[in-house]
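Given as structure tokens, the chain that follows is alone and in the form predicted on its own.
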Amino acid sequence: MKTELTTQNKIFNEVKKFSSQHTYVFSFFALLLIAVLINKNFLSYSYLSTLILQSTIKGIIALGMTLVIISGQIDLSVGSLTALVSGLGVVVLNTTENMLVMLLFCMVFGLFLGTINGLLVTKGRIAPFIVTLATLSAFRSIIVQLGQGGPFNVSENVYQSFRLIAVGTIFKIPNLAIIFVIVTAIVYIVMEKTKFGRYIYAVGSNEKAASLAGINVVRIKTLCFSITGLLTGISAFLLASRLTSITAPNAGVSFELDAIAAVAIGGTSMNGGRGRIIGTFLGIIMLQMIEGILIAAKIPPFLTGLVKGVIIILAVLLQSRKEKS
């Protein structure tokens, strides 16, 4: 009987402990159900191809926020470093018109002004916050001047090749749902199967401790600025190829925010030292599915920016609650 007990309890535990630990999974399925209550036709091709495409771009912005938040600290800056980024690799397609050449600046691009960011927190030892901040306002006032605040217009030679790499698809695929979930798996494997990655998790839960076990925080810290900016910069590329019109003042807007969402919604701890991209990956899709049921159930537009505050609280809340138990 004892035994019995015992094993039920066990079970009980395991099965606590999992859901404790992965309460994105169970926030997915339920707002799924909820998706297909409210609109019959979630469920289609076409709905679940546009719910891709709207996703993958700000979630593998969202990949590499997860890195900078387990580490400790936080990005503002991506949205406008999208732009920035997106715009000049507009310039660069149309004087090369070579796709290549253009993603090649874009990852570059946005690796290096990554790193400006990481070295300035680093180097410079100013808060993530205020450094991101001034950049967010520094990469969109650069940007604005340069485009003299009108679009970057892809050309007319590349114009329908450029765009087939954000609408086509491969196998009825959408060829965005691969790239994002490939991207998705190399970061995993990065965090999970790597020493960079338990380095981050390391540095992010206590830093005086990693230093004094012999990791290099500064560098550590400094590439995961670094990463988010080439994801950043793939990211522009295929923004720029979605649209073939980048707006200056506008794109990119709110995307710092819904890649922080995208992270909260994934259980990634807002402390730092604690998180899962997978978590991240599904957030990011929970949170397209959001504003789906919010346009479904016919609530105004402007107040998704309010949903997705109270999403970003109730997050941080629930995993504040985690931690003090």
Given for the second form:
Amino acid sequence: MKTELTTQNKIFNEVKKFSSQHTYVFSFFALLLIAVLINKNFLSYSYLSTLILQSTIKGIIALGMTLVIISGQIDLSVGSLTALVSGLGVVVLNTTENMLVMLLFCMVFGLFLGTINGLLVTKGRIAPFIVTLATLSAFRSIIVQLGQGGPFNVSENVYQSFRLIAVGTIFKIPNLAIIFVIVTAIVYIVMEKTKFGRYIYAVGSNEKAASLAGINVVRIKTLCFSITGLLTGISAFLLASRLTSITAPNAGVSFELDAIAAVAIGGTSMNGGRGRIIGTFLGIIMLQMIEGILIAAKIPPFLTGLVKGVIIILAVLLQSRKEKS
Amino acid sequence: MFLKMENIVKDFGVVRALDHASLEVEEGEIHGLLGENGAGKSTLMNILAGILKPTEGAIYINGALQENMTTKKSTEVGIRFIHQELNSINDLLVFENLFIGEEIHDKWGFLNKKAMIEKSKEVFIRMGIDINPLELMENLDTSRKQLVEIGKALLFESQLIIMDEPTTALTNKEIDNLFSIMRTLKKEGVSIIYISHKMPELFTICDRYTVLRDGRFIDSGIFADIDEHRATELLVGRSMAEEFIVNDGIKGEVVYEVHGLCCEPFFREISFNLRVGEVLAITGLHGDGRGELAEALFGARHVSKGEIHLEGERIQLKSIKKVMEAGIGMVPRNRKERSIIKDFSIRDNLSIGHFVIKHKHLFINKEEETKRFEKNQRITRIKVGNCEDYITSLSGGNQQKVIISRWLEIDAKVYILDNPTQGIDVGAKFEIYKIINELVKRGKSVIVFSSEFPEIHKIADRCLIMYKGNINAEMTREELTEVKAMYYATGANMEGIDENRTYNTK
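Alternate state requested, the form predicted together with its partner chain (shown: the form predicted on its own):
After this comes the whole thing, all chains and molecules, with the earlier chain placed first.
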């Protein structure tokens, strides 16, 4: 009798522990319910695949943002970085007519720009908020100047094949959705199964202790920005494929907002040290769902920003209350 | 009798910080308040200043009972408190710091800067120092900040000034200045309570003394009637008759050598060596540079000069990882700030050290981690339900055992333990002593930084005593007594106040 009770208790405790660490799962299902109630077609295959497809580009950036935030930092420059890499990526594509070269360029250039952010923060000892606010402005300015305000258009020769990356499907599953899942899986494995991931959590939780345990804090913090740059580079590549035309002043605007919102909704602590990649994955999809719900509920599109703002505040409020208890 | 504090009791939860402590201060006297770390001096003073409320007891000022002492009331009766920590606000000007919270206003309710600046100048002239009241606080060095702090107490008429270790950051000339100000104040009838660990200073400036130990009143009298040995005995109390941990490890060759390590202004020319299977304690009092030395030994603080050799090979002090790879492990002081990764489970906290220098695979393996945890759990006897719980769910002693295990796992040759028993209960302390003993039995060498003399007694083969950034004395286990240790830690072997901060070890 007694042992039964303890096993029951154990299960109860496990459920309690899981629910306290993974609140985003519950929010996800709650949102799903609302979405289905408002829009009967919500669970249809086409709707769901569109949802993931729309989440991919911002979602991949949000994965990087998760690393940055878990390590106790922030990156506001991702939107401008997307535009810069994407615009120049199109130029590379048009000159080489090779998509692989373009992808490689986007990844390396993104990595490079992210590393600049990281080094300014760690070696330059400037607050991440300030550094990335400055590069947000700088990256955008460079690409607008290079494009002279106009768009970067993918040339006729590669247009069809390049477009296919973003709009194509494999076994009726959108390519973008597949790419998102694969990238998420890789980042998940890095965070959960390698010591590098463990170090990121450690640095975000207690930098001093991490350093005194022999972790190279400067390197870890810099690499978080580098990886975000790399992932943003991949997103920039996909964005170019999806739009086939990058308008320098508009591309990627407010991506940082959506990425940070997704991380917050996904249950990652804004103080660093705690957070889950799966949370961010669901977080960005939730954000997309909310947009869908707003449209279905015929709420004026101008108000999406307001709703997103409220959601970020609510998510962080819930998070900080949880941390206190 | 200006001040009388009678049977003061102060409980913090279950801990009794003051147990019927008493203190009497005459008008116009400088009263030395003595006690070891944790004896209750600061608590008693905080009660007098109205910062803490006593659980029991009475305070009389000029014979009048003071009920419900608050900071405001305390200021009104003329008590000023110069705190041990610097409370200055760096972004404000000097005079703004002096008058913070007590600004002079003009008739319109605006700040009267002119009056404040004038008054600041007067105070500095009186103190015989040339600080510009319009200087930015940030531009002052530590000793001058300390002087501004002291100046705060002189701005207004006061009856009693509490000085909690005012000289730690001061140069000898500044100390002399301070003492002459104190003597002037005394002539004016102002009483001073002077808290210090430094015997020469106490004997130079104070008239009477009160000794506290473990929160209790021990003795009170006139300094002229005692000498430094007697004072130290009063501080330390009964000769420690507690059980020793038998350290029968065989002392082998010298394995670890430190040559002329310098890091101004914290410590200089530190040299010592360590043998296989030896426990070396390094001790001292606040301001001795011990904490900085511990960091420097581990590559966590840059040194300007000096070398460290392990088994004849020079250790690269550039990064902590390099030092770890050479075979040094360190348990830092202040567990909560420097060791614990609070968002990690117990097991993950243990694994970190292993990951840094031992782990060579691409992926981490939770089962391996758990096995590693269980192995260490047996060695260090960590009491824990589930190793996946957050480390913060453990008691202080068990947390510390996890941290020690983190370092055992890297299998270092020399272990540096910086205040390893800070803030943990007696039982857990004893278990940590046993772990240390087991380490030396296995041929490891251990350096323990500690301020607790009973602890040093129990574990150390040899002890270095630091005073103001130098090694003041070295004693073997046989020579070491608590009285002697305190004698050298307080610099009591110095005749009067030392001018140039360098001296022989005997």
